[in-house]
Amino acid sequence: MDEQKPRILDTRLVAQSRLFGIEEMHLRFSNGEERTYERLCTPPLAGVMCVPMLDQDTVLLIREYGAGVEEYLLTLPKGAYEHGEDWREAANRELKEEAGHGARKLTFLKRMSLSPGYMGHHIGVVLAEELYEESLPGDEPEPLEVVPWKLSELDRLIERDDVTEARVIAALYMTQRILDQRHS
């Protein structure tokens, strides 16, 4: 199949808030069809999500309020790069701010898109190992609860009502597979 991308004929900003911009895109596909899409503007800085492993079977999750779903969720430490940071620096900073630990060993696992149909946002998944206790002040409005969980009980975790974030679930299964391969 021909992988020719649609041609972008025009883009324009149709709405802007403090955090988000909405862009209208007018596209022409290789078969001549034209369509208009709306998408959230891609932020200037990428994001990073850490899978902090306290030991070979214990991941550190955080309980954090998700305003979009109006619920407290178990999730992984994550956030945007700060200016000038590389993925290692951003991952270690977020880990210290949100989980109270740093990592001596960081491994980049995968770059993930979030909702490619209407966002250009990406997040890098980073495996954090050889943890040590160290905290940095973060930007969270309330203290985050750190919740250790055994990866060997991942299926039980996924069944919980407060674990719904697809990128977190994918990152945990990727980590479990990688760690299992290391030890077999």
Contents of the next structure:
Protein chains: 2
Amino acid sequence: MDEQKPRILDTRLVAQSRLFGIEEMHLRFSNGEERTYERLCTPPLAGVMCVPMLDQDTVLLIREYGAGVEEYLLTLPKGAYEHGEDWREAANRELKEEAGHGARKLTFLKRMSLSPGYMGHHIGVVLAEELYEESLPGDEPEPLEVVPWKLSELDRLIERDDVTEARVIAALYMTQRILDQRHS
Amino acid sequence: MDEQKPRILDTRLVAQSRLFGIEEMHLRFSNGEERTYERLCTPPLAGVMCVPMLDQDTVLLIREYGAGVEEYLLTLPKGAYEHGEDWREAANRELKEEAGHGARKLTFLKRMSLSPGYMGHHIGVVLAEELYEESLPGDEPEPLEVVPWKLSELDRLIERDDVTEARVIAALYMTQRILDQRHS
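Swap state to the form predicted in complex with another copy of the chain from the form predicted on its own:
Let us now look at the entire complex, which starts with that chain.
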């Protein structure tokens, strides 16, 4: 716990596209070793992901195309923060845009990272309960299919080939654990 | 399940650094909508991550600096495939390099994605059991601290601020579930 963090001697932008920026960083570790690393510095470094519970056992998943993997996947509503939103506002907006529901009760579960070695990105996982129907137009190229699933059949969900996203799997296990504890 | 995948009309490399490549892709969805997306096409798109169990309840975590988030985090041994390795060889090599152990029993649990909207990356999660002490030199700038943790105290681990990686959280929950089922 008392490690001394590496000293960042230098950083510079080495490549950039419309969406992404890549930064080179020159580090000196506390033992004197020096390394040059690269990391992604955009797209937006912070977002939120909702676990929308329709009832005590039913989560609303969405089916969405992932251009990175070239597959349709079952995932959870998520997106980046927009202009000054707090996590509650962003979570509720994404939920309305992608799953056609708002939530009266929102609980922040965990701030998760993706690949902390070369990405600064974090996503806040939010449990959304006491849902009501309300839609907002999003920027999706096609309407997203909403797929209800029972958390009591979570193992069967995670076996599926169209469920691969680590943050989705982590969020669903966390939610199951929290709901179990609440009712025990 | 019968969605027609978007047609990839065109792809081209729009930015590149030593480590990363960024590809622009022009897509036409089945409803006729067209979009231009960007995605990361390197670093290596496939890797493995081990969940090393020292005994039925003790997992070996490692403490490693994440340059992307500029923090030391508790994580699991992982890395990219090297020259023709299969998942067993890669998992055992990473385990020896990063946690000072080999494993006689390796079980493939799940192929996970990170951010499938703009990354093609996948990591194979491997349960490693029947461990023995053996080290291989890695390319780490400093020796990694190995931190044993009880899976029976997984909730307390996940509450920690230095445990954030979604794939690590997902892998530990999956492992706990599998070991619980094995002994019930």
